[in-house]
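Taking the form predicted alone, here's one chain by itself in C-alpha coordinates.
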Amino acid sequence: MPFRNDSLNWGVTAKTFHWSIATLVFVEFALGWLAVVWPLTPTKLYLFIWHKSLGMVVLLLVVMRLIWRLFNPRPLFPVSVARWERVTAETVHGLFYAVLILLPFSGWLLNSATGVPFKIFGWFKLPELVAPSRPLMGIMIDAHILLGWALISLLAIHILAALRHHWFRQDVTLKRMLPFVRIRESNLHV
(Lines of atoms letter the chains of each structure in order from A and count residues from 1; the text may use other names and numbers.)
(Lines give C-alpha, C1' and ligand atoms only; values in the text may rest on other atoms or scores of the structure.)
(Ligands and ions follow the chains in the order given, each with its own letter.)
Protein backbone atom coordinates (compact mmCIF):
# COMPACT_ATOMS: atom_id res chain seq x y z
CA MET A 1 0.00 0.00 0.00
CA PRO A 2 1.37 3.46 -0.87
CA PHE A 3 2.41 5.75 1.95
CA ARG A 4 1.12 8.88 0.22
CA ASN A 5 -2.46 9.83 -0.62
CA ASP A 6 -3.61 9.67 -4.21
CA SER A 7 -6.73 11.10 -5.83
CA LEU A 8 -8.81 8.10 -4.70
CA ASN A 9 -7.27 6.89 -1.45
CA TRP A 10 -5.79 7.94 1.82
CA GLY A 11 -2.24 6.60 2.08
CA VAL A 12 -0.87 4.41 4.84
CA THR A 13 0.65 7.40 6.62
CA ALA A 14 -2.63 9.36 6.78
CA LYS A 15 -4.53 6.25 7.89
CA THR A 16 -1.95 5.52 10.57
CA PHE A 17 -2.21 9.07 11.91
CA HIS A 18 -6.03 8.93 11.79
CA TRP A 19 -6.44 5.62 13.63
CA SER A 20 -3.62 6.26 16.11
CA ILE A 21 -5.07 9.63 17.10
CA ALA A 22 -8.62 8.20 17.21
CA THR A 23 -7.54 5.35 19.48
CA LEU A 24 -5.59 7.67 21.77
CA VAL A 25 -8.53 10.09 22.00
CA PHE A 26 -10.83 7.32 23.24
CA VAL A 27 -8.15 6.14 25.70
CA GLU A 28 -7.73 9.75 26.84
CA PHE A 29 -11.45 10.13 27.58
CA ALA A 30 -11.38 6.94 29.66
CA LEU A 31 -8.20 7.91 31.54
CA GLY A 32 -9.39 11.47 32.15
CA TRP A 33 -12.74 10.34 33.47
CA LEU A 34 -11.16 7.64 35.67
CA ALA A 35 -8.56 10.06 37.02
CA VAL A 36 -11.26 12.51 38.07
CA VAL A 37 -13.57 9.98 39.78
CA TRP A 38 -10.89 7.73 41.30
CA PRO A 39 -10.41 8.05 45.07
CA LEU A 40 -7.30 9.86 46.26
CA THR A 41 -4.73 7.06 46.02
CA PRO A 42 -1.46 6.47 44.14
CA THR A 43 -3.56 4.97 41.32
CA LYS A 44 -5.24 8.36 40.81
CA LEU A 45 -1.80 9.94 40.38
CA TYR A 46 -0.81 7.31 37.80
CA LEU A 47 -4.06 7.80 35.89
CA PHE A 48 -3.35 11.54 35.67
CA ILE A 49 0.27 10.92 34.63
CA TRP A 50 -0.87 8.63 31.81
CA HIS A 51 -3.66 11.02 30.79
CA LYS A 52 -1.29 13.99 30.63
CA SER A 53 1.48 12.01 28.92
CA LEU A 54 -0.81 10.59 26.25
CA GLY A 55 -2.29 14.06 25.77
CA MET A 56 1.17 15.29 24.79
CA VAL A 57 1.50 12.33 22.40
CA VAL A 58 -1.83 13.32 20.81
CA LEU A 59 -0.60 16.91 20.45
CA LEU A 60 2.60 15.72 18.76
CA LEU A 61 0.74 13.35 16.41
CA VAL A 62 -1.78 16.03 15.42
CA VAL A 63 1.00 18.50 14.60
CA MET A 64 2.80 15.79 12.60
CA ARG A 65 -0.44 14.95 10.78
CA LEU A 66 -1.02 18.60 9.90
CA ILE A 67 2.51 18.88 8.51
CA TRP A 68 1.98 15.67 6.52
CA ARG A 69 -1.31 17.00 5.18
CA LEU A 70 0.32 20.25 4.01
CA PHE A 71 2.60 18.27 1.72
CA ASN A 72 0.16 15.50 0.88
CA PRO A 73 -3.32 16.76 -0.13
CA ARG A 74 -6.45 14.81 0.69
CA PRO A 75 -8.08 12.52 -1.88
CA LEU A 76 -10.92 13.97 -3.92
CA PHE A 77 -14.47 13.70 -2.64
CA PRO A 78 -16.76 11.11 -4.24
CA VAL A 79 -18.92 12.56 -7.05
CA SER A 80 -22.05 11.90 -4.98
CA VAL A 81 -20.95 14.29 -2.21
CA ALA A 82 -22.79 17.60 -2.49
CA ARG A 83 -21.02 20.94 -2.11
CA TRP A 84 -22.62 21.61 1.29
CA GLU A 85 -21.33 18.21 2.49
CA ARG A 86 -17.82 19.04 1.28
CA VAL A 87 -17.87 22.39 3.09
CA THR A 88 -19.25 20.73 6.23
CA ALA A 89 -16.59 17.99 6.09
CA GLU A 90 -13.77 20.50 5.69
CA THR A 91 -15.19 22.65 8.51
CA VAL A 92 -15.53 19.69 10.88
CA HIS A 93 -12.00 18.53 10.05
CA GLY A 94 -10.66 22.05 10.65
CA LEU A 95 -12.45 22.19 14.00
CA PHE A 96 -11.06 18.73 14.84
CA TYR A 97 -7.51 19.94 14.29
CA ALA A 98 -8.14 23.07 16.35
CA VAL A 99 -9.70 21.18 19.28
CA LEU A 100 -7.08 18.39 19.12
CA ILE A 101 -4.39 21.06 19.53
CA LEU A 102 -6.23 23.26 22.05
CA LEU A 103 -7.34 20.39 24.31
CA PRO A 104 -3.85 19.07 25.21
CA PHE A 105 -2.52 22.63 25.24
CA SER A 106 -5.22 23.61 27.77
CA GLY A 107 -4.22 20.57 29.85
CA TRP A 108 -0.60 21.71 29.70
CA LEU A 109 -1.62 25.21 30.82
CA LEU A 110 -3.75 23.69 33.57
CA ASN A 111 -0.86 21.58 34.81
CA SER A 112 1.42 24.64 34.75
CA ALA A 113 -1.13 26.72 36.69
CA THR A 114 -1.29 24.05 39.42
CA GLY A 115 2.43 24.42 40.04
CA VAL A 116 2.86 20.65 40.21
CA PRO A 117 5.90 19.53 38.20
CA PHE A 118 5.15 16.96 35.52
CA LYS A 119 7.35 14.51 33.63
CA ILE A 120 5.98 12.93 30.46
CA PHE A 121 5.77 9.18 31.22
CA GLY A 122 8.08 9.99 34.14
CA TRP A 123 10.98 10.52 31.69
CA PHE A 124 11.38 14.22 30.97
CA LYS A 125 9.99 17.38 32.47
CA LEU A 126 7.33 19.29 30.60
CA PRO A 127 8.21 23.01 30.67
CA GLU A 128 5.93 25.26 32.66
CA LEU A 129 3.98 27.67 30.43
CA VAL A 130 2.80 29.97 33.23
CA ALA A 131 3.50 30.62 36.89
CA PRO A 132 1.25 28.83 39.40
CA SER A 133 -2.10 30.60 39.58
CA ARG A 134 -5.29 29.44 41.27
CA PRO A 135 -7.55 31.74 39.16
CA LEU A 136 -5.93 30.54 35.92
CA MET A 137 -6.22 26.94 37.14
CA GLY A 138 -10.01 27.37 37.50
CA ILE A 139 -10.29 28.90 34.02
CA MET A 140 -8.21 26.11 32.49
CA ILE A 141 -10.26 23.38 34.19
CA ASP A 142 -13.39 24.89 32.61
CA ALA A 143 -11.67 25.30 29.23
CA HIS A 144 -10.37 21.72 29.29
CA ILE A 145 -13.83 20.34 30.09
CA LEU A 146 -15.50 22.55 27.45
CA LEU A 147 -12.97 21.47 24.82
CA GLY A 148 -13.55 17.84 25.82
CA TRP A 149 -17.27 18.26 25.18
CA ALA A 150 -16.51 19.99 21.88
CA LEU A 151 -14.38 17.01 20.88
CA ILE A 152 -17.15 14.58 21.84
CA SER A 153 -19.60 16.59 19.69
CA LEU A 154 -17.21 16.61 16.72
CA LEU A 155 -16.60 12.88 17.11
CA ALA A 156 -20.34 12.22 17.07
CA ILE A 157 -20.77 14.28 13.89
CA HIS A 158 -17.75 12.63 12.27
CA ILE A 159 -18.78 9.05 13.11
CA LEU A 160 -22.43 9.59 12.15
CA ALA A 161 -21.42 11.19 8.84
CA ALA A 162 -19.06 8.29 8.04
CA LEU A 163 -21.78 5.75 8.83
CA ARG A 164 -24.32 7.75 6.77
CA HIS A 165 -21.97 7.66 3.78
CA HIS A 166 -21.37 3.95 4.25
CA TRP A 167 -24.88 2.67 4.93
CA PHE A 168 -27.23 5.17 3.31
CA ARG A 169 -25.19 6.81 0.55
CA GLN A 170 -23.19 3.63 -0.06
CA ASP A 171 -20.16 5.56 -1.28
CA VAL A 172 -16.46 4.98 -0.56
CA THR A 173 -15.98 7.73 2.05
CA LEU A 174 -15.61 5.35 5.01
CA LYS A 175 -14.03 2.45 3.11
CA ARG A 176 -11.05 4.43 1.90
CA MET A 177 -10.03 5.36 5.47
CA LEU A 178 -10.13 1.74 6.62
CA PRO A 179 -6.77 0.00 7.05
CA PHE A 180 -5.75 -2.32 4.18
CA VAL A 181 -8.51 -1.06 1.85
CA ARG A 182 -7.76 0.57 -1.52
CA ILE A 183 -10.37 1.97 -3.89
CA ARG A 184 -9.63 1.40 -7.56
CA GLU A 185 -12.68 2.79 -9.40
CA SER A 186 -11.46 6.12 -10.75
CA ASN A 187 -14.95 7.16 -11.93
CA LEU A 188 -16.11 7.56 -8.31
CA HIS A 189 -14.43 10.96 -7.85
CA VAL A 190 -14.36 14.41 -9.39
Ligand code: HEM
Given for the second form:
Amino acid sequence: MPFRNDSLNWGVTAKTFHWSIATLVFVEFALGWLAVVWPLTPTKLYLFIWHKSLGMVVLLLVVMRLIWRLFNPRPLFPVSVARWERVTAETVHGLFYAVLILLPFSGWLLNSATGVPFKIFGWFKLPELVAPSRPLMGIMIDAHILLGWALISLLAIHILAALRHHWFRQDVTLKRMLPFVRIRESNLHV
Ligand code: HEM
Ligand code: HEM
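Show the other one: the form predicted together with protoporphyrin IX containing FE, since we just had the form predicted alone.
Now the complete complex, all chains and molecules, led by this one.
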Protein backbone atom coordinates (compact mmCIF):
# COMPACT_ATOMS: atom_id res chain seq x y z
CA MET A 1 0.00 0.00 0.00
CA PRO A 2 1.38 3.46 -0.88
CA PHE A 3 1.74 5.07 2.55
CA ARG A 4 3.65 8.11 1.30
CA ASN A 5 2.42 10.96 -0.92
CA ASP A 6 3.87 11.14 -4.43
CA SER A 7 3.61 13.92 -7.01
CA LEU A 8 0.17 12.66 -8.12
CA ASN A 9 -1.55 11.18 -5.08
CA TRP A 10 -2.01 11.64 -1.34
CA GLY A 11 -0.65 8.56 0.45
CA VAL A 12 -2.70 6.38 2.79
CA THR A 13 -1.07 8.03 5.83
CA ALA A 14 -2.02 11.61 4.85
CA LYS A 15 -5.56 10.51 3.96
CA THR A 16 -5.97 8.63 7.23
CA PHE A 17 -4.80 11.68 9.18
CA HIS A 18 -7.06 13.99 7.15
CA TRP A 19 -10.29 12.02 7.53
CA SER A 20 -9.78 10.83 11.10
CA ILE A 21 -8.99 14.38 12.29
CA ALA A 22 -11.92 15.80 10.26
CA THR A 23 -14.33 13.25 11.82
CA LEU A 24 -13.02 13.91 15.32
CA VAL A 25 -13.34 17.68 14.83
CA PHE A 26 -17.03 17.33 13.89
CA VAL A 27 -17.61 15.07 16.92
CA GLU A 28 -15.73 17.60 19.09
CA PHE A 29 -18.03 20.46 18.09
CA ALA A 30 -21.10 18.38 18.91
CA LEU A 31 -19.67 17.23 22.27
CA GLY A 32 -18.44 20.75 23.22
CA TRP A 33 -21.77 22.41 22.58
CA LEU A 34 -23.76 19.58 24.18
CA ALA A 35 -21.53 19.55 27.27
CA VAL A 36 -22.01 23.31 27.78
CA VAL A 37 -25.83 23.33 27.39
CA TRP A 38 -26.55 20.00 29.15
CA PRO A 39 -28.30 20.28 32.55
CA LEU A 40 -26.23 19.50 35.60
CA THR A 41 -26.50 15.67 35.59
CA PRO A 42 -23.83 12.92 35.45
CA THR A 43 -24.25 12.92 31.63
CA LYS A 44 -22.82 16.46 31.53
CA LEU A 45 -19.68 15.16 33.24
CA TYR A 46 -19.33 12.31 30.73
CA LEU A 47 -19.82 14.70 27.81
CA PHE A 48 -16.96 16.83 29.18
CA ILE A 49 -14.72 13.80 29.80
CA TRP A 50 -15.21 12.67 26.17
CA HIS A 51 -14.86 16.21 24.80
CA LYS A 52 -11.60 16.87 26.63
CA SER A 53 -10.17 13.39 25.99
CA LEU A 54 -10.94 13.32 22.25
CA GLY A 55 -9.74 16.94 22.01
CA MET A 56 -6.35 15.83 23.36
CA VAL A 57 -6.35 13.00 20.79
CA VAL A 58 -6.89 15.64 18.07
CA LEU A 59 -3.90 17.61 19.39
CA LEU A 60 -1.71 14.48 19.33
CA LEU A 61 -2.85 13.47 15.83
CA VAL A 62 -2.27 16.99 14.44
CA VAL A 63 1.28 17.07 15.82
CA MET A 64 1.96 13.61 14.34
CA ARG A 65 0.44 14.73 11.03
CA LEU A 66 2.66 17.82 10.89
CA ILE A 67 5.79 15.79 11.62
CA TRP A 68 4.80 13.32 8.88
CA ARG A 69 4.17 16.22 6.48
CA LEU A 70 7.63 17.63 7.16
CA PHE A 71 9.21 14.50 5.67
CA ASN A 72 6.56 13.88 3.04
CA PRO A 73 5.62 16.87 0.84
CA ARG A 74 2.11 17.24 -0.57
CA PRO A 75 1.27 16.18 -4.17
CA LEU A 76 1.54 18.79 -6.94
CA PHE A 77 -1.44 21.00 -7.80
CA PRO A 78 -3.27 20.42 -11.10
CA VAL A 79 -2.07 22.84 -13.86
CA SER A 80 -5.55 24.38 -14.01
CA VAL A 81 -5.03 25.75 -10.47
CA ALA A 82 -3.90 29.39 -10.73
CA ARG A 83 -1.09 30.83 -8.60
CA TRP A 84 -3.46 32.85 -6.40
CA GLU A 85 -5.49 29.68 -5.77
CA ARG A 86 -2.39 27.77 -4.71
CA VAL A 87 -1.37 30.58 -2.36
CA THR A 88 -4.91 30.71 -0.91
CA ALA A 89 -5.01 26.92 -0.47
CA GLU A 90 -1.61 26.86 1.27
CA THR A 91 -2.67 29.77 3.51
CA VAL A 92 -5.95 28.10 4.52
CA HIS A 93 -4.13 24.82 5.18
CA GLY A 94 -1.48 26.62 7.26
CA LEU A 95 -4.19 28.39 9.28
CA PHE A 96 -5.96 25.04 9.77
CA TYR A 97 -2.85 23.54 11.33
CA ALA A 98 -2.35 26.61 13.57
CA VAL A 99 -5.98 26.56 14.79
CA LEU A 100 -6.01 22.77 15.20
CA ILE A 101 -3.13 23.16 17.67
CA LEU A 102 -4.22 26.37 19.39
CA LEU A 103 -7.83 25.25 19.93
CA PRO A 104 -7.15 22.06 21.92
CA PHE A 105 -4.25 23.84 23.61
CA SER A 106 -6.60 26.61 24.80
CA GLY A 107 -8.89 23.85 26.14
CA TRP A 108 -5.94 22.32 27.99
CA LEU A 109 -5.02 25.73 29.47
CA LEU A 110 -8.68 26.31 30.37
CA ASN A 111 -8.82 22.95 32.12
CA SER A 112 -5.65 23.78 34.08
CA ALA A 113 -6.94 27.27 35.00
CA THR A 114 -10.13 25.78 36.49
CA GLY A 115 -7.97 23.70 38.84
CA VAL A 116 -10.24 20.65 38.45
CA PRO A 117 -8.07 17.54 38.03
CA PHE A 118 -8.88 15.64 34.85
CA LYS A 119 -7.96 12.14 33.67
CA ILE A 120 -7.88 11.46 29.90
CA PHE A 121 -10.51 8.71 29.28
CA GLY A 122 -10.28 8.19 33.03
CA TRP A 123 -6.80 6.64 32.54
CA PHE A 124 -4.12 9.18 33.32
CA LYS A 125 -3.98 12.70 34.65
CA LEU A 126 -3.63 15.54 32.16
CA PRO A 127 -0.60 17.57 33.39
CA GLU A 128 -1.46 21.05 34.71
CA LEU A 129 0.04 23.82 32.55
CA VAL A 130 -0.67 26.65 35.01
CA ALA A 131 -1.86 27.21 38.57
CA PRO A 132 -5.65 27.69 39.00
CA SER A 133 -6.63 31.22 37.95
CA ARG A 134 -10.07 32.81 37.51
CA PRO A 135 -8.95 35.60 35.11
CA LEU A 136 -7.10 33.09 32.89
CA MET A 137 -10.19 30.88 32.91
CA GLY A 138 -12.29 33.72 31.46
CA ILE A 139 -9.69 34.51 28.81
CA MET A 140 -9.36 30.86 27.79
CA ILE A 141 -13.13 30.36 27.50
CA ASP A 142 -13.24 33.35 25.12
CA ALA A 143 -10.18 32.09 23.22
CA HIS A 144 -11.66 28.57 22.92
CA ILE A 145 -14.94 29.91 21.52
CA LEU A 146 -13.19 32.36 19.17
CA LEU A 147 -10.87 29.65 17.84
CA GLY A 148 -13.91 27.40 17.37
CA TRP A 149 -15.50 30.06 15.13
CA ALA A 150 -12.21 30.52 13.28
CA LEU A 151 -12.17 26.77 12.59
CA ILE A 152 -15.77 26.86 11.34
CA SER A 153 -14.92 29.77 9.00
CA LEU A 154 -11.89 27.94 7.60
CA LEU A 155 -14.01 24.83 7.15
CA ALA A 156 -16.65 26.74 5.19
CA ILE A 157 -14.00 28.08 2.77
CA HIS A 158 -12.30 24.66 2.59
CA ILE A 159 -15.44 22.65 1.81
CA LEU A 160 -16.73 25.20 -0.73
CA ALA A 161 -13.31 25.19 -2.44
CA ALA A 162 -13.23 21.36 -2.54
CA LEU A 163 -16.73 21.23 -4.08
CA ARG A 164 -15.86 24.00 -6.55
CA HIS A 165 -12.84 21.99 -7.73
CA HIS A 166 -14.96 18.91 -8.12
CA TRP A 167 -18.13 20.26 -9.73
CA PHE A 168 -17.07 23.46 -11.53
CA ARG A 169 -13.39 22.96 -12.34
CA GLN A 170 -13.77 19.20 -12.60
CA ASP A 171 -10.18 18.54 -11.54
CA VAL A 172 -8.68 15.80 -9.34
CA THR A 173 -8.36 17.86 -6.13
CA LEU A 174 -11.25 16.27 -4.21
CA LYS A 175 -11.17 12.86 -5.89
CA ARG A 176 -7.58 12.13 -4.90
CA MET A 177 -8.24 13.01 -1.24
CA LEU A 178 -10.97 10.35 -1.04
CA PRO A 179 -10.16 6.97 0.54
CA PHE A 180 -9.29 4.15 -1.87
CA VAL A 181 -9.10 6.52 -4.88
CA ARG A 182 -5.85 6.76 -6.85
CA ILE A 183 -5.54 8.87 -9.97
CA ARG A 184 -3.18 8.41 -12.91
CA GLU A 185 -3.45 11.79 -14.57
CA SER A 186 -0.18 13.63 -15.18
CA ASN A 187 -1.56 17.12 -15.87
CA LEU A 188 0.11 18.65 -12.81
CA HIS A 189 2.38 21.56 -11.95
CA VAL A 190 6.09 20.84 -11.82
C1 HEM B 1 -10.38 20.13 18.21
C2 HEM B 1 -10.60 20.19 19.50
C3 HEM B 1 -11.71 20.96 20.17
C4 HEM B 1 -12.82 21.57 19.64
C5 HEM B 1 -13.27 21.65 18.18
C6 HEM B 1 -13.54 22.14 20.76
C7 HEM B 1 -14.73 22.86 20.64
C8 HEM B 1 -15.47 23.31 21.71
C9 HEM B 1 -16.75 23.94 21.60
C10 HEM B 1 -17.50 24.23 20.29
C11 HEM B 1 -17.18 24.23 22.85
C12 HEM B 1 -18.50 24.92 23.26
C13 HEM B 1 -18.25 26.38 23.48
C14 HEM B 1 -19.48 27.11 23.98
O15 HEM B 1 -20.54 26.99 23.34
O16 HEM B 1 -19.38 27.77 25.02
C17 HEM B 1 -16.16 23.80 23.79
C18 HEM B 1 -16.21 23.94 25.15
C19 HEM B 1 -15.23 23.50 26.02
N20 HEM B 1 -14.09 22.80 25.70
FE21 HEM B 1 -13.47 22.36 23.82
N22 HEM B 1 -12.85 21.88 21.92
C23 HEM B 1 -11.73 21.15 21.61
C24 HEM B 1 -10.79 20.66 22.50
C25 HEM B 1 -10.83 20.79 23.87
C26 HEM B 1 -9.84 20.28 24.80
C27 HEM B 1 -8.59 19.49 24.41
C28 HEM B 1 -10.24 20.62 26.05
C29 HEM B 1 -9.60 20.35 27.39
C30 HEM B 1 -8.62 19.50 27.63
C31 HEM B 1 -11.48 21.36 25.92
C32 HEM B 1 -12.19 21.88 26.97
C33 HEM B 1 -13.38 22.55 26.86
C34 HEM B 1 -14.11 23.12 28.00
C35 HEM B 1 -13.68 23.06 29.47
C36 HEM B 1 -15.26 23.72 27.46
C37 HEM B 1 -16.35 24.48 28.23
C38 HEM B 1 -16.08 25.95 28.07
C39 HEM B 1 -17.21 26.78 28.67
O40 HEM B 1 -17.48 26.61 29.84
O41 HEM B 1 -17.78 27.60 27.91
N42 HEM B 1 -11.81 21.44 24.58
N43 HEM B 1 -15.14 23.24 23.06
C1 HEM C 1 -12.65 19.49 10.19
C2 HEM C 1 -12.57 19.09 8.96
C3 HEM C 1 -11.37 19.28 8.06
C4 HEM C 1 -10.12 19.72 8.32
C5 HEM C 1 -9.54 20.19 9.66
C6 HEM C 1 -9.36 19.67 7.09
C7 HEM C 1 -8.02 20.05 6.95
C8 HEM C 1 -7.28 19.93 5.81
C9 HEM C 1 -5.88 20.29 5.67
C10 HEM C 1 -5.02 20.89 6.79
C11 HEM C 1 -5.50 20.00 4.41
C12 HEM C 1 -4.11 20.22 3.80
C13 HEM C 1 -3.31 18.97 3.84
C14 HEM C 1 -1.84 19.26 3.72
O15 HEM C 1 -1.44 19.97 2.77
O16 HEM C 1 -1.09 18.81 4.60
C17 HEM C 1 -6.65 19.46 3.71
C18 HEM C 1 -6.68 19.03 2.41
C19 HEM C 1 -7.83 18.70 1.74
N20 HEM C 1 -9.11 18.58 2.27
FE21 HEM C 1 -9.65 18.90 4.15
N22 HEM C 1 -10.18 19.21 6.09
C23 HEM C 1 -11.42 18.96 6.65
C24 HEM C 1 -12.54 18.49 5.99
C25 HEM C 1 -12.63 18.30 4.66
C26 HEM C 1 -13.85 17.97 3.93
C27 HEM C 1 -15.23 17.78 4.58
C28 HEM C 1 -13.50 17.88 2.62
C29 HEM C 1 -14.39 17.55 1.44
C30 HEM C 1 -15.50 18.18 1.18
C31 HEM C 1 -12.08 18.11 2.51
C32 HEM C 1 -11.35 18.07 1.35
C33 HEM C 1 -9.99 18.25 1.26
C34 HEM C 1 -9.22 18.15 0.02
C35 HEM C 1 -9.81 17.82 -1.35
C36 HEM C 1 -7.89 18.42 0.32
C37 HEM C 1 -6.71 18.48 -0.67
C38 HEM C 1 -6.53 19.92 -1.05
C39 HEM C 1 -5.36 20.16 -1.99
O40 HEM C 1 -4.98 19.26 -2.74
O41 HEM C 1 -4.85 21.30 -1.97
N42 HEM C 1 -11.59 18.38 3.77
N43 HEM C 1 -7.72 19.44 4.59
